[in-house]
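Heads up, the chain below is alone and in the form predicted on its own; it's given as structure tokens.
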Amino acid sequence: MSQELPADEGERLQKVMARIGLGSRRVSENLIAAGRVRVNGVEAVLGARVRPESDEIEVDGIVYSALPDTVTYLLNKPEGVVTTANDPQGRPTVVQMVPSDPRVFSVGRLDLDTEGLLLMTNDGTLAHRLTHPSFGIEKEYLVHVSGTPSRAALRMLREGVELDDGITAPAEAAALGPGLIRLTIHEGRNRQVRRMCEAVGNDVIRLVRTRIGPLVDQKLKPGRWRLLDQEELLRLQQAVQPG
């Protein structure tokens, strides 16, 4: 167990949790005093250590990444941008508009046409949570489209549309004005939210996503990324927490 480490391997716990967010040290001790805080589900003591890299650090039953040297970086994609590595076509990627180092990778995709916010890290925990369809994080759009969408369509949108994939599950949509949606869903299906308007009966002219789970920037401009900070990680993992 972690807090059986020697005096002279891992790092302290209170360390960690301060560098992570979870508080200064001294709160962080009283955590640990207090019984608050477990490490690889077995409650902390004082003078734990841990390896930040290996070791699973919970505090009030939710578990928090303590892994070195990841960062995730929050993206406004511009139109004609790919969500890949590599283009063989030539055209521009995501990757290239943040820093080559850490090398660090797309959580989820959108499309080429489709703008918006986009996550990018090198940890891979986190990832995994936020794309997969058990977690149920939530991602909102603004959607563009041809005509003016009936209550009947808004209702199928909400109650889930028949594609050829399978029906999708129940979203959130409103009716922001003519021709304008705002569409919540919490799947991740290919080109999922054009195909969706298309099955009602409106063609997607523009969409642009403005949040994912609990974070939304509207100043950040396209083509512009910039760090999360430490509340903001902090949010998105109380967000990806099973159950």
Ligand code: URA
Contents of the next structure:
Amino acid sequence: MSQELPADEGERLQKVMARIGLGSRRVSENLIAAGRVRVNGVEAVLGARVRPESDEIEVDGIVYSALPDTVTYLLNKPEGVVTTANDPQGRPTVVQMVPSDPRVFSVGRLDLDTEGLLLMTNDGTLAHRLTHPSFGIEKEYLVHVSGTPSRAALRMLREGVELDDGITAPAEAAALGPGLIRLTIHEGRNRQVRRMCEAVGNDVIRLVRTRIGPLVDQKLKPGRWRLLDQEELLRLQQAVQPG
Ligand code: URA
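How about the form predicted together with uracil (URA), since we already have the form predicted on its own?
After this comes the whole thing, all chains and molecules, with the earlier chain placed first.
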């Protein structure tokens, strides 16, 4: 068990906790002493050493990823940029918009014409959880549509729309003005928002993702990226807890 790692292996638990952003080493020690920290399901003791790449660190029942060299960027993807690492047609890619070292990949994808927030990371666990439907992470979109959606259209968007790959899960849909909807979904099917809106009679003219789970940023300009701060990383990890 990792709590019995020899002194020259792994890292001190409180150091890893401080890096995750759970608090200073002193705060982390207090959490350990209070019995609020578990490693691989077992209550941790002061002085424990862990292997961040394989051990599961849990505080108050929430599991945190503690990989030492992970980075997560929030990118405001402009229109006309593809969400792949390489594009055979030579179009600009989201990977080219963020630092190349360490290599990161996008968390899910946005269509060529979709703008807005996209996460890029090298943390496979976080990416998996953020995209897997069982975690149900909310994604919010500003949708500019043709015409003004009727009340019936909004109701259909909320209750579920019959698409060729099945009915959509309940969503939040609010009319913000003529031809403008805010739509919040927690699935990630291909071209889902476009297909949902088309199915209720309003083609999408412009699509912008404005929120991913707890993450918003109205100041980040198209084409710009930034690292998530500790607080955002913690909130993101809290948002993707199993069960
Ligand atoms: N839904 C879409 O239709 N396109 C996107 O890029 C994202 C969600």
